[in-house]
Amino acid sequence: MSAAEPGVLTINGGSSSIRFALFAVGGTLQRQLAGKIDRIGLKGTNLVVSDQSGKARATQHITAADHGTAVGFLLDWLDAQPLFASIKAVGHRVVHGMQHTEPERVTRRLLKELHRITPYDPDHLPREIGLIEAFLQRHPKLPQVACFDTSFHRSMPAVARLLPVPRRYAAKGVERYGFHGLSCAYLIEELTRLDPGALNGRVILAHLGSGASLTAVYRGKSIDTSMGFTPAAGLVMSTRSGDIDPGLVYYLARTENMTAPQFQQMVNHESGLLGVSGMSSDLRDLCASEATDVRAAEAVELFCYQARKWIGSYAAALGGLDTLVFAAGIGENSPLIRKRICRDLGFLGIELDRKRNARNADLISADVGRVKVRVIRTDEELMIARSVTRLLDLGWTGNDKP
């Protein structure tokens, strides 16, 4: 990155990590470096930095008892980097955006609104707001942009947004929002580049990682998605329960005196694959143990079964299916899970090519299959950078070098 080229910094704050990336904007978006602080609040907190090629350049152990300490360390580290002088804007992933349909420049008014809606997402919003405010305090003249994970799904029809609870709650914003929107937006842009005709068809996006969701897309617009009012809804995930009987709340309150905060902790951090298996939240561990551990085998089968069921339901919502896209850590890297999910979906026109699937090819469907099945590596950081450069008109022409 030359001094004449503007740079964009992206920040993606999670519950126990902060990911960042720095892109040069010179007609193209070129990733100069990327990194993360992980295991915040736990032993073994590290700053790991990668270069343009994705190769780890440095690892530094840090003491970060909480997010505030980690953010302060990250700001000090960034300020010491020569490349930081070229930064013209910072883009933040903000998980919940309520009714926002586009990225927005951060203002006092927007921050006030984000503080107001923190009850809608108490696990993510306070930390994301803290990151934005820390950057504002350190660099008050540096433009910041909020990129909302819910924006992609604001195109959902009313019937898909409705929750079947008393109408008075809808007026308070209680509805299905959907998440993983930055990933979905990126996947649609990449799918359009790979297969321009696919945008006019019926697409299911399977974002399968620690957090997992499926989204039905018709003519480029989200019409339904498995996550709902919170990211805990939908299919089973690493530690999140996915959809469960709401009567369980009353049952556990009555039989175990479980409080609302305890239930929130359970369904978000103690359930899912971890809860079912009793051993791990990582599908790689569970697949390695399923031959000897029935609970691990059941957890793997539950994940694949639910994903297969959601694909079937969204094919019905779309009135058919033309393209299925696998993305995120599991979707991109596990031929076994993709194979099991697609098993018995031949009636929809889904047929995998064994060799293509085994090597994680871009197109893994068999030539005889009517539905194109693709593997696309998602990139939320690049999507944030694209959004920032578009909004602030920093000169991006639409070509990227991830």
Given for the second form:
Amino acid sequence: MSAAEPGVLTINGGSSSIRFALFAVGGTLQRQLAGKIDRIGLKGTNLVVSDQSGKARATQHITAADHGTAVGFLLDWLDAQPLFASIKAVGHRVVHGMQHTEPERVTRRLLKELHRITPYDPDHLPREIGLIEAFLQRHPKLPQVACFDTSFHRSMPAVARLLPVPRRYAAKGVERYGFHGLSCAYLIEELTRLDPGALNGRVILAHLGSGASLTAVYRGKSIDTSMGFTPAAGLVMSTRSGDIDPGLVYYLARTENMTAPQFQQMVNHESGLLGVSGMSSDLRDLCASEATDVRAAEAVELFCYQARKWIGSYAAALGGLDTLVFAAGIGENSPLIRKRICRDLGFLGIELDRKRNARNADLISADVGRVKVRVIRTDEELMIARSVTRLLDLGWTGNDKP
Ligand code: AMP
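Can you swap the form predicted on its own for the form predicted in complex with adenosine monophosphate?
Now the complete complex, all chains and molecules, led by this one.
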């Protein structure tokens, strides 16, 4: 990055980690470095930084008992980097944006609104607001942009947004919001580049990582998505249950004296693949143990079965299917899981090519299949950087080198 090239910093604050990346904005967007602080609040907290080729450049052990300390450390570290002088704006992933349909420049008014909507996402918003405020305090003149993970789904029709509870709750904002929107937006941009005609058709995006969701897209717009009012809904995930019978709340309250916070903890952190297998939230561990451990085998089968069911259901919602996209940790890297999900979906026109699937090729469907099945490496950080440069008109012309 030359001094003449402006830079954009992206920040993605999770529950126990903060990821960041620095992009140079010329005619292209080029990632200069990427890093993360993980295991915040646990033993072995590290800052790991890699360069543009993905090679680890530095690992530093830090003491960060809480998010605030980790944020302070990150700001000090960034300030000490010569590249920091080039940064013209910071883009934040903000998981919940209620009705916001586009990325937005952070103002006092927006911050006030984010504080107000915190009850809609008490797990993520307070930390994300904390990150924005820490940057504001340290660099008050540096523009910041909030990129909402819910925005992509604001195009959903009312029938997909409505939750079947009394109407008075809908008036208070209780509806399906959907998440993984930055990933979806990126996948749709990449799909347009790879196959411009695909966007005229019916697309299912399968973002399968430790959080997992499926999204039905018609003519480039989200028409339904499996996550709901919170990210705990939909598919079975690493530690989140996904959809369960709402009657379980009262049953567990009666028989186990389970409180609402305990229920929240259970469905978000103790359920899903971890809960069913009783051994691991990581699908790699489960696949390695399924031959000898029946619970691990059941967890893997449940994941694939549910993904298959949601594909079928969204094909029905779309009135057919033209393109299926696999993305995120599992979707991008596991031929075995993709194969099992697509088993018996020949009736929809989904046929995988064994060799293409085995090498995680861009196009993994067989030529005889009606549906194009693709693997696209999602990149939420790049999507944030694109959004910031577009909003602030920093000169990006639309070509990237991720
Ligand atoms: P993400 O949240 O997108 O970073 O995805 C993380 C998850 O991807 C991990 O929890 C793993 O379960 C999963 N994963 C990554 N590589 C593989 C693989 N080769 N096979 C199965 N699961 C994988």
